[in-house]
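As structure tokens, one chain now follows by itself in the form predicted alone.
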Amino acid sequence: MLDILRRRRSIRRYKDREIEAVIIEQLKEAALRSPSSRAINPWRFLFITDKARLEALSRAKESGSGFLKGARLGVVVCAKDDESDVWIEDCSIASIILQLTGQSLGLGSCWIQIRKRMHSDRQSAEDYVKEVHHLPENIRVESMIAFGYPDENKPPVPKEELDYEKIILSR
């Protein structure tokens, strides 16, 4: 597992390969097995592979979902508000698991924020994302997880160049 936490980067650009669906059905596993408090499991998944929906998505936010339209799969991770009062906890524990399954499997991914965020000076990028989707009111949209067959390379960031003053040693 450390290996993976080494080597998962955020990974902006794809190639044009199609993700095969047996990776896809163990995606949707592993989101389904995301930890959630109480068991009580308030999140949704929408797993879209068709370009121009993905296009659409990739216009979510002014900035930093463009790259949302070169992914060959897009993952929108939203729950229902009214199943649980910590559905952004349920929701962000998902959203990483998905990535650090994408990463064991060859896949480059990245999140894309979009709970207080803005898709315009009139319009949340959630708002949008549920326009797009045509999703219920109670449904709340945390982010979105874009993934591809990377084309480009990110190392590793070195052990030492990791922030060990951010953890606290109590005795």
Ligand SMILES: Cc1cc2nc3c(=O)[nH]c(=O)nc-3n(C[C@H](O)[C@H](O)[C@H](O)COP(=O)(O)O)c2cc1C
Contents of the next structure:
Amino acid sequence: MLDILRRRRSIRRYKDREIEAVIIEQLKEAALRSPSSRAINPWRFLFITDKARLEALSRAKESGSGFLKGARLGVVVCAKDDESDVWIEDCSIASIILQLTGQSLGLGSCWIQIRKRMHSDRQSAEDYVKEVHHLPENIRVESMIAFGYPDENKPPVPKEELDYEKIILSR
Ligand SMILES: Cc1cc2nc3c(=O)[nH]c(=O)nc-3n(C[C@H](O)[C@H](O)[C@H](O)COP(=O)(O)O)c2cc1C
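Based on the form predicted alone presented above, generate the structure block for the form predicted in complex with the ligand.
Then the entire complex follows, led off by the chain already shown.
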């Protein structure tokens, strides 16, 4: 796991190569194995491979989402907010589990923040994503995770650059 964490970087450029069905199945399993508060599992995961749909979702925000157009898979991580008061935490955990599992399977990925972001002056990114997918009112969208085989090389962050001042030692 530490090796995966050392090599993990956000990847936003993807090869023109399909993600095999067996890999997608493993991502689904990983998402569903995410821990959640009180094991309520309030999340829902929309797995999208359709190019037109990915293109539409890539327009969710003015910036920071455009690369989804070049991805081979997008996972919209959302939840029923009336099922759990900590759906945000649960969705965040599932999002990173999806990313780390993807990396262990040779995929690159990047988190696209949707909750609390805007699509335009008048529409939130969340409402835009819900409109594209015809999602019901009580569904809240946390993130979208873009996946594909990496078409960019990003070096791991050297250990010397880690901010150890953020670690507080208690006496
Ligand atoms: C909660 C969260 C939201 C993020 N939102 C976006 C986003 O909307 N668009 C994007 O391109 N990257 C997004 N990222 C990726 C970060 O920009 C990236 O993790 C950070 O710059 C560190 O780079 P690294 O992942 O390569 O180490 C997000 C990451 C997190 C954890």
